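First, one chain by itself in structure tokens, the form predicted on its own.
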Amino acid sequence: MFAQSVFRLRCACWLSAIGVLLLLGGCAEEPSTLERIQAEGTLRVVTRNSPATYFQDRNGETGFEYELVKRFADDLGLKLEIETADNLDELFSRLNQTNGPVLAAAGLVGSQGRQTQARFSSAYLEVTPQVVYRNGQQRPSRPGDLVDKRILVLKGSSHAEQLQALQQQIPELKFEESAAVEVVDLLRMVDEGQIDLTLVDSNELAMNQVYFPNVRVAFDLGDAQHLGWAVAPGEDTSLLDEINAFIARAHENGSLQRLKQRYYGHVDVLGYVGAYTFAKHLQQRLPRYEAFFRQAAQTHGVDWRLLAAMGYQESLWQPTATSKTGVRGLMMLTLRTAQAMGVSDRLDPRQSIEGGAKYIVWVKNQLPESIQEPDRTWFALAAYNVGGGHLEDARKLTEAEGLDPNKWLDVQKILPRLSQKQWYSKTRYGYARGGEPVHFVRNIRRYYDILTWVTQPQLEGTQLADSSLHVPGIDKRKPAENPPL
């Protein structure tokens, strides 16, 4: 009897602790999405497949959303997890699926059709909407203007979203959605003439502009737009807040600015007729040196591309050209530069290419360690053009002006400077053509955005290099024994 009423008592105790832990459990709130990734360790993100947001070459993973998200990871102390969508509609199912990404960051403009599918996070981008058409046909120069045109957009986007509410006021306004097709092919559609018009924004249209000679702009259609990263639709707002927080960080910092320059302050200098010609000698004459280019890359630890992009800068890729001050060959290299860079013959291109190779890991390795990359690469660009002397005459301009002598985005301001008494005057190494240097690295920027997209392949196996920049910089090297001075 006794035992069994012990047995009673302790049954009563368990059920009774069951029950607590029960209680217990219901009351316990689910984790929120930030603390759920931050356990997991991986900030799971998906994107679009293109120059503006992001791609894939031999250095591994770049372009600018994925920059800006890397460091996003990068200050959650989180492994970045990148997937790319076929198209946005899938894009934003992905978003919405359980255990999915819990991030888009692919250039999207939180239009009012998509505040059901997605939260937006604040503006990190101004891009304005630009109709496009093709060189050689009349131009649309207003909104009835698109009425009786072949018009195609991307399936599921904030333009078809414009032309949908356009068709309200103008009903005789017809066009086609397709999720087959991203802004690349819808740019090349106009070029070819399979299109009269698509509709794109400005960024996008200002990093491909230069592979579509005949595309052209027709007109905005409406005001600027701002582009957010996008998160699941839900009351739980903890990512989405530390979103806020990383961009107005970036905003107050210059990250972003910097980000920014480095991506789009540099797409605008061809011009249509220079990016016709680039096109053309692209096909006709860096064939012939590209071996070469390769060649003088792998010894000297330089990317190619970037090697090449500074010859069609100096010579427009042509072997004997010689300029009135008497720099000559492909890479125009002086007289005492060839000499110290063992270059004997400097109108042969093998040789020039080579000493240009060898001449600029010598000016990256003179520059001092406080200037990091991207900026370094930028740096030795214009030491080679300008000559360090010059250089660190506005690096110190810089410095007195408040302004930081390590970043280009600063320095370029002052270079031009170099040409007014008023600032040389104060200067150790005196006068210079200060607007020369800002005007071939942005060149060469451009040439070499060109080249690391068109031929970019895919990369094979999931293995990537650890690189963070976009333009990869040049590796150190031992300098030459007898460095032109």
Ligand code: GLU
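Positions refer to the first chain, counted from 1. What we label the rigid core is the largest C-alpha set whose atoms superpose within 1.5 Å from one form to the other. Predicted model only: the values in this text are computed from it and were never measured. First, how it differs from the form predicted in complex with glutamic acid.
Once the cores line up, the CA of Leu347 ends up 2 angstroms or more apart between the two forms. When the rigid core is held fixed, the Cα atom of Leu43 travels less than 2 angstroms between the two forms. Glu67: CA moves less than 2 Å between the two forms after rigid-core fitting.
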Contents of the next structure:
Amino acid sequence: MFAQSVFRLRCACWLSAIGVLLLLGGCAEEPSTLERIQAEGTLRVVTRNSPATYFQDRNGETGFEYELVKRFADDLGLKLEIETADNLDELFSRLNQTNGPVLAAAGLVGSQGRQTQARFSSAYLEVTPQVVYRNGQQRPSRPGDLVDKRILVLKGSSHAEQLQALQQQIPELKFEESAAVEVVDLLRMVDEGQIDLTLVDSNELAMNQVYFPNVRVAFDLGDAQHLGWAVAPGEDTSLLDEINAFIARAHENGSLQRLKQRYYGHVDVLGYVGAYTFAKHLQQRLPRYEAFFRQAAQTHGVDWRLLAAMGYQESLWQPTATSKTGVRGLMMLTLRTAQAMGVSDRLDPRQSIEGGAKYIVWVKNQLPESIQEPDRTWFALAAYNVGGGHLEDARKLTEAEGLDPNKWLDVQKILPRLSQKQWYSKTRYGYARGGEPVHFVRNIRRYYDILTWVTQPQLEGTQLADSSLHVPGIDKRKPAENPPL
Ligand code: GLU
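Given the form predicted on its own, corresponding form predicted in complex with glutamic acid:
Let's see the whole complex now, leading with the same chain.
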């Protein structure tokens, strides 16, 4: 008995010793990049501070690249640490530093010239390089038209590389590069006539078009290109494999598509003309009413940019707007609503905005408790547009379908049924133009998103812009003073 226990004990000792040896053996081997990151628990990412990549908004860090890379870090159970490089050369040199960031997520084209500086993941976005000019100038339509123009692009960018390649065919072509600007600055310079042309990616233009009413696309220069994340050159593919698997999943489960739609969908939704019309109105009309929106927002505890977005959807910020159905004013109130909200003159923009703010808050308070933010805001807008009764009908139909009546994503799918007899005949309030609130909410969310970007307080520690309306630049920003909805 005793001998047997000793034998077992010895076996156990030996086994543990072998285990330790195996472990040690394992440790002796260099850990892969991925293993090292996992041991550290932090994913260090370098990016550019720009509206299309990474910036601070009222809720903190945001941006297309940020959101995507945050999901990647979350999937791996890692803490995300973002650093920004001042220009593209610096970005690549940081990526190549020992103990530097392990990944660059910055709207980068995996171009030929970059192959010695980085390895690129598979594509998460397809973009087209676009030559951009100022409205009113002669529109260039082919590469030969770039000669004798003042062209400025980002230093070290895929575009500088493209133009260099083009110089082989067109030796007279000249262009300048700058490390001191960002894409928004290039577009601003075209908009203001400081340079003739620039070359930017279609996604960056889509995002920024709304800020620059004079900027127009001249033509696409070359074929579509792919944006990818970059890692340092080398043999170790552990991180790159993980990134590629993540990107493949994001393509498959639709999350990438949704993210693209949110960040770059403005031009799709507004239309190209709508985007620059919005930009024009943003500069010319909104400043006249901004103070009223802010005042009403403060009185009623809502975000002023939501009210402004509603006002744009309703009247394009025109105080004397009227419709055949009898709604009037900047917020297009019906006579009944106006009276109920204490508005005596619907064409007075201050009163109209005040009435609209009071009304949306009232509508929101009527909604069932079960609808939580942020959906609660979208439901309130839908009810504002189509009426609470119809919305309730749509929620019942949604539930009957086995979907969630408290989620806007589900209810918006069902709302258009209110205009089909087979469905509305079963509802309490009957026929409604159910597609309308869906567009209404979608548009307002777009305008709201745009307004959120445009009104970010900028320049932490330095001077704040005089007006809260400005185009986002490349500066560090602090979160906005307005609370989220
Ligand atoms: N995609 C560009 C690049 O890879 C940077 C952004 C831009 O210039 O539009 O260099």
